[in-house]
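Here we start with a single chain on its own, the form predicted alone, put down as structure tokens.
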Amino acid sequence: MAGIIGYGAYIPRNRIRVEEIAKVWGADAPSFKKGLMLEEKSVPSPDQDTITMAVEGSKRALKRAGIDPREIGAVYVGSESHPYAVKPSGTVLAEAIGATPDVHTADLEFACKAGTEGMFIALNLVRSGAVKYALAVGADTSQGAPGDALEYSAAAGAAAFLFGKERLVAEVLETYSYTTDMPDFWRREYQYYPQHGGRFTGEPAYFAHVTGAARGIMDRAGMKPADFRYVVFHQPNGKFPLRVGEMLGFSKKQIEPGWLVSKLGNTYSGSSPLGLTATLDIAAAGDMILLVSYGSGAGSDSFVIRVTERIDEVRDLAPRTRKLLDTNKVYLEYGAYAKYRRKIRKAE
């Protein structure tokens, strides 16, 4: 059996609220507070990327697993939002943390699962047996053009996950996936900002990508929701996972600790594995949690889970997500987020 051993996650202090966004822009506040159900998000300050980011991350990951990172055999980095066009992400991670040479390290792209991704990589690398230990970090300081609805959602954050054999903190019992050529959001390597089929691809993209995924993997696994103490879906916002989960027979018990991640905004590839780090900081040993990502071009990952008795030893050795969330918030006016975000940029 393979599954996680250790876990951390890091977000960003700053915060913008949604009615300063719509102050700016002329735009009613309370329907986006209303149709989002999103109250504010993460802001990354001048200093962070999406690597430093990860490296907060995965240092807590390891303080959890108490491994030396000189076993960790594979470095994965999910994002779209890598700091280098051409320059990897994983290597300056690994020499952060003191897990080079003897290491492999990519960068991956796949929208907002890319952080699942290098999840489902990094286990099954440590199932076949060619590494004893495999690191997956979902992590993104994410855009959304001035006045678009994206500006209101797109956030910061990093989610870090170490896989092994060993001191298991949660089993992964089942994976799936589910892929289709589903165009609903998309950047250009010349863009700035991403463009998005707005409200007319939550139908086939994110809502026929969840659902395939969620009842793929129980079919697969033979489970029903009622099996599940948790489930954490891809939150884009705070409503689609709420309604998703209506959809497949969850209650809002079963999706709120991992659903409260969507109170800072959509983390892009971080949404769904932050929403895992906050579900595993107060689940109990035996509870089992479905997990699945979704990301635009269009594909879900899912993984069943099944926490161990060691998650009372280790979950306290690194802050929880929930005080990452709710604690030392250093709110923004909108004329300090475009200057950290680079918003107003000199003509070349």
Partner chain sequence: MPTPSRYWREIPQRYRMEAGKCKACGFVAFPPRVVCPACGAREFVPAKLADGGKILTYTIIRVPPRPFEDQAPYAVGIAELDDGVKLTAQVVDCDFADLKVGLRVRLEFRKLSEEGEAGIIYYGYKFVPE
Contents of the next structure:
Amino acid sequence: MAGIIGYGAYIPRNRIRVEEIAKVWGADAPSFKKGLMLEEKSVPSPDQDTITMAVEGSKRALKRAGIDPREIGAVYVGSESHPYAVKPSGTVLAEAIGATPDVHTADLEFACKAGTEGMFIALNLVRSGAVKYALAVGADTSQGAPGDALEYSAAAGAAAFLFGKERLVAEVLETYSYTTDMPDFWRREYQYYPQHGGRFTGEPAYFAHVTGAARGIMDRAGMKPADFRYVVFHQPNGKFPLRVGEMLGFSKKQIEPGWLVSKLGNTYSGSSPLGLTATLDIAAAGDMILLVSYGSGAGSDSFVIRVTERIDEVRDLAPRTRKLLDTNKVYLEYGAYAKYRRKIRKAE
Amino acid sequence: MRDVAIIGVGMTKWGELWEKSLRTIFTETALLAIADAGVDKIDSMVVGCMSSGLFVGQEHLSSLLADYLGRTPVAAARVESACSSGGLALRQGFIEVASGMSDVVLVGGVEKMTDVTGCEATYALGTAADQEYEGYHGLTFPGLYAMMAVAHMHRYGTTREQLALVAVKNHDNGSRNPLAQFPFKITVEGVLNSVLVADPLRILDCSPITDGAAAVVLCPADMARKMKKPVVRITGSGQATDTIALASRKDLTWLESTHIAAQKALAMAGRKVDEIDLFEVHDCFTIAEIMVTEALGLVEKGRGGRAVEEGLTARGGRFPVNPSGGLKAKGHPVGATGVAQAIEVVKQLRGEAGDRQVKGARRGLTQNMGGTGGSSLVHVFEAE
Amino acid sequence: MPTPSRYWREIPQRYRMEAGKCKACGFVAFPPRVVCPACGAREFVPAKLADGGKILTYTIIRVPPRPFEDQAPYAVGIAELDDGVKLTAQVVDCDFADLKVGLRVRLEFRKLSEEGEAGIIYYGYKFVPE
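Given the form predicted alone above, produce the structure of the same protein in the form predicted in complex with the partner chain.
Time for the whole complex; same chain goes first.
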């Protein structure tokens, strides 16, 4: 059986509140807070990017896994904000954790599901016996255009998962992906900010794919919502994951531990993976977890996960995700946020 | 080895010399030194310059400056040891004359620092630190000395006011030096209220960015006596190195290279430090002067702050330090500083220091330092 | 613009804190050296620096050199790592008021600077409070 042998989360300490953004654009903060259930989001410092967060998240995953990084045979970084357009993030990560040179590396991009995409590939490489251990990271420092609805949610964070066949923290019992071509959200080459289809991103996009993947994997596994202790959905805002849970027959209690978005924002490729880390932090041996990501374009990857006894040994070898989310925070004003995110035009 | 004397000195007003290029600044001072020496020919010239490449994009100064001085094909060398390049030039000139290789050697120092922006100048100066393991992390020289200050304050209780008093003292001296870049007095309050550069150091703790040059002429002491010139001999020359990375030092509060260079120079001169009448030292930052007074042995370790508070290093004190105004008030064109220190001592020993004359001065010492003390040069001078 | 080779060759130090430990006297050289500055020996074994330590001294850079213009003010410190090696790096995620001698820090992977908008990105270690 292959599965997760270590996991790690990373969240920058900076936050900006919805009110602070709304104030600048003359928008109605209460409607964002109530309608989208967003309160604040994480913001990377100027010295943090997808690579640095991936490295720190991966170091934490390594601490929990307790393996020799030289035995990692594959490293995948899923992100839509790779610092280089050409030159991999994965090579920096592999080098920083000491996995080079006997390692396969690739950068992945699939809007918000590039993280689970890496997890899917890493898991299956381990399953096939091609590599002993594989590392997959979902990390993003995404940008929403100033004043756009996405600016209230586009956040920064990373989650890393090490896969192997021994020392399992969680077994992966089933995987399933649901994919169609869907122009709901995109960013053309050389463009700084993405564009999206507004309300079109809801029913035919997020909801159709997440329910498609969730129902598909439950069918294959012969399971129903009540069989899971926890469920983690992609969290582009607070409302969508709760609503899709309701549509599928999951309770708020099953969703709540991994529902980070109101205080974290949408960390894109890190979103559902970070929800999974927060869920593992509090899970008990034997707990079943359903993970369903969503990436515009569009697709959902789903995983049925069973937690093992080893969770109790490893969860406190690195900081818990809720602690990263709730402590050591610094609130930015829009000016500092705009500077950090390079939204201010400077002299050449 | 032959006894070596300084028979000519030349220096012009320092500051932001917008109209003048590096080559012009150097040539003017060199001509003054040659005229003061009253020599027709020079056998060789040695020029200290830290970073003409980064400051004005010009290397190969040896020949350029010989050419503009109208002295080709004279033998010429440019030497570099960061902010102690001038001191190093003096030592090389001294060795050349003492060895008998040359009789008359022109020793100069020059830096033209205002042709680049402040950020670029900070970068250029920063190249005297370990570029890969200090500069890479955004460290600057004020930052490095600030870290020495924090360590010194933490360990010895040196106070913020004591640091300020160094600047106040040196500006008081510098107010009597017409060639100084900032010939005016400042107050402790003024220092404490000036803008922060690298905590706890403020702008008035820092030596400035300066354009300037200085030159001296060396010859065998016997020749000087025959010329009936006032003879100031270089009786000791000491040089030492240390790690340039501050973190690699055993003690962040101690300037070992200065300590060793001073011991060597004093031993060569056959003098003890308390036989010296005045000191020109490398106060690139206020904390530097405090640490230098300790390394030279003027005070015990950790007592440098108290020494300035007690007036020990004032012009009329037991050990007058920086009667010229130091780097702080006189200015710090980095490659020229070590040579200008020698000029001040020569003027003092000749009794030509005007308002800032240390009475009855017969022996002087200069201490010139590169980086955070990665290199130090100490010279001892005596009047005949 | 420097060629990337200069950055590339320091990667083992900047990313993984690789040092050299003198076989003869145990001195830990960071970065690794050819000659041991403590005893003069020339044989080293690879070593990895401790990832935590305490601040020995610090400052806040308010007048930065290029290319750090947009980062100022930023804190820099020298820490003594738990293996005794002294290391210089920026101190981040730390309110300036909390900087003090003795502060416990650990090393974190961060972006140091970059070669303009189009050049390479320089990564490395910084201190963050534990």
